[in-house]
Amino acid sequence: MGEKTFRLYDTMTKQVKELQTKEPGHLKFYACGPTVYSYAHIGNFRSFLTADLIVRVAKAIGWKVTFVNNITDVGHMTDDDLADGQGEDKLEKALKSKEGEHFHNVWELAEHYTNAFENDWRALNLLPPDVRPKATQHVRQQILAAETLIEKGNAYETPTGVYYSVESFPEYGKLSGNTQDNLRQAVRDVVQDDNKRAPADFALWKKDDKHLMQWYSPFGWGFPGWHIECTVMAREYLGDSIDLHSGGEDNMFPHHECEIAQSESLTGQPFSGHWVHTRFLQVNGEKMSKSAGNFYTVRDLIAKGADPLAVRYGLIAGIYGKPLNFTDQGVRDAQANIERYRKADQIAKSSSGDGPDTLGPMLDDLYNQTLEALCNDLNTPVALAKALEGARTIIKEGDSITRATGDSAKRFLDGVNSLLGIVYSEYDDGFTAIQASAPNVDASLIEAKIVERAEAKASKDFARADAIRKELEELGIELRDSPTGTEWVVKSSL
């Protein structure tokens, strides 16, 4: 097939360009992870799914991948749209909330939401990262980094903390466009700390002996700033200069801009050769918010009957570099397609009989077209269309499929799953959570109703057939007719 070129939009250069690795065939990739003060929402997971697709494609073209996805469990402040985030630490604030009453301390809260995040990650069939470091496990390295930046003249200590001097890094703003000049006015009236040399300077360490999570440092008791955490963890596991860094578009500034300044001041090398940012998610045409009633976590959707793979499908259906409107109808359409893959997988596994392989070359070509689309800046709409064409072709073959054709069909479906993660869960317990959270249903009753409905249709008693469908809908069951028969799924109540 020849060596594939993997091209992605690079936020730094503002163009689609080839993703290159410093070490031949080895992608060193860091993706910003969640702050574990609450359950991650589907907008967060859209960004994580972009990273997952990148990992899958890189492996498909034969690369080794070292993928790091961190956990921020301290130091992320509520007003994080500013380089030096003010307000409260998000975990401390969460402990004071109604949900926080369930936890004895902030450490327990962080552990709970970390475990919940990892469960949601598995439910959506994301590949596990090679390393999932926690900020609280790397405080010593963060203190040492702050000391080094002071020695280099890039940071300074005040009575309130240690601050990075933005003026010491002339290239500050090269990723986001938020340069020192246009930041001065933006932060002048917002960030109030008379100890800082310049309003745009940001904290590497905050002195606070009353903070619920604190460590002793040469600067006194306190806790690290959000930005230094990722700089240290990326360097710890991937080296001074990495190949790729990703996150949501809200990470671009201030977080990634500050990471660049810190990292390049520490090492004297480019921090990352490529930057990828996923655009925001809307739900039913509106900005996702609790007040609008369209704020969804993964577990919210599963509890309402959504299939996790359908949620995954819906979140990757649009191009990552454009805003995505996540809709109820989109989830239903995604569910229908997931059922097609399951039907195709069932047919492939039940193949029997001798005979020629009638689909092999066609399916191989569709797999290659799927991979090619993903190599072209993760063009998921085209990739999903090509993959679905293969599934439909297998279904059309139906019960007449030979063993040879079945083997090709299974190879194709395995390949599609390795690229897109939508055919079956790659975790042994992948669907346990779905069944546990789905409404209680009597499968034998539903199957009997389907048979009764088919008999009613055969005798042209369409009123009775429609009544049976309606009866099942009221029980939360959706029927799906196809040329190969009628299937049922638990209906999502989004």
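Residue numbers count along the first chain shown, from 1. Since the structure is predicted, the reported quantities are computational estimates derived from the model, not experimental observations. Only the largest set of C-alpha atoms that superpose within 1.5 Å between the two forms is called the rigid core. First, how it differs from the form predicted in complex with ligand AMP.
Once the rigid core is used as the reference frame, the Cα position of Leu472 differs between the two forms by 2 Å or more. Once both forms are fitted on their rigid core, the CA atom of Lys457 lies 2 Å or more apart between the two forms.
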Given for the second form:
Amino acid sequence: MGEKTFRLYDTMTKQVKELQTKEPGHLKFYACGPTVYSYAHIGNFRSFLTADLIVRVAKAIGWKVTFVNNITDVGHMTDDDLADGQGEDKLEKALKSKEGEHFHNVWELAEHYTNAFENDWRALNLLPPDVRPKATQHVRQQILAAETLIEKGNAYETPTGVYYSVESFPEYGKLSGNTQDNLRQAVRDVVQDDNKRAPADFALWKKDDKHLMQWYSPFGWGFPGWHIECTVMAREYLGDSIDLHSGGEDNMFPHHECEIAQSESLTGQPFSGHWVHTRFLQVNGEKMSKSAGNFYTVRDLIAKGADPLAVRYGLIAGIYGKPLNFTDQGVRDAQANIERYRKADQIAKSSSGDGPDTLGPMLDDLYNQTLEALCNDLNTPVALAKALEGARTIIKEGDSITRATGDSAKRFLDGVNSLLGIVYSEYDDGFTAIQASAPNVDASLIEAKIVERAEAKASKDFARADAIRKELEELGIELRDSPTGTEWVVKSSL
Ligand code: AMP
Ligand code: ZN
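Alongside the form predicted alone that was just displayed, please also present the structure of the form predicted in complex with ligand AMP.
To see the whole picture, the full complex is given below, headed by that same chain.
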């Protein structure tokens, strides 16, 4: 097994090539995590599932894996996707929105959406990362990196912040093709900061003593830019030079391009040996957007009755390098397959009686073909088809399955689960974790309960009033009484 090659498309060299580890048999992998200003949507999870499959395949071929997936809880600006650091911090903006009214402050909002993200992660059966670092817990390292980049002549300070000078890194653009000659086009629409030397220069530090999340630095009060967080966290946990970096297709430029410039200027080493980008998820053939009404979070789908493993199945059903169209029919088909696996699992467990192993060699072969398909640039359609063929074969064997065949069936299903995560949850609390997270509770229901409680109090039915408070508390909702009425907030310990 150790000799198996794992081939993946590399955005940098634009070819499918063997994934290699600098340290023999130890993959060091960084996947850009979510910005926790809202619930992650299923498109975000499509990208995280690519990373999860890579981790699973790497482990299956015998590698040790150190997998880092961060939490972006400061500094991601609304206009960051345009190559510059302008606009408003996404978390600050979220706090001012209607949903934001339920939080006392921006820290609580970040904590709430971080917990929700981790619950969704578990519900979709992604393996836990080795480290899940937060940008806000690495501000010191980001300040030091900005200082070093200034010393090295790669960055400069202005009255508004510290900016990385794109001109100082001639290789800028090597990942995305947005080289300095082409950049004029890419940054055309960006709001200009007259203090910057060139329009494409991007912020390492923003000076802002009004920002809701601010730290003191040698440049005064402010907060770090989005790109520098991944540079310092990848370096802190994985070293100067990593084996693999991944994200969604929109991360390629400017985020990953900027990460490369910063990291390689700091260390003088190539930042990552391999780059993987997942193409966007579409819903019913259209771009997923709130205004189009086709915007789904994991919890939305579960609320509609979808099995989380079926959501996972639907999201990995297409090749990551091509856009995927997610449909209700796709989830229904996936649901039927998840049930086939459950049935096969039951049959394997209920085997009894002596007799020969009739399926062993065939199932071993199907497992190998499943792994082989995944090693071939994560060809999930083929992998899922091979795995399902095995499950169908076990179901056909039915109640007459011998103990020896049952053992082979169990080994096959465990193997398929370790590769694809679709047979059973890796977490005991896989499903309940998401139900326990109150945020999905309908606001109008809470308002109705508050009215009911006020009525109970007015008629001196204090036992009923207390019971309502308790009921909401169990849903993670805290009530706050004041002379002007009762307010509700989401408990930060969710
Ligand atoms: P964000 O929370 O915006 O920082 O995004 C988290 C991750 O999800 C990033 O790697 C994005 O590139 C990725 N992503 C965002 N939208 C989609 C989508 N529709 N399909 C696939 N990946 C996405
Ligand atoms: Zn990142």
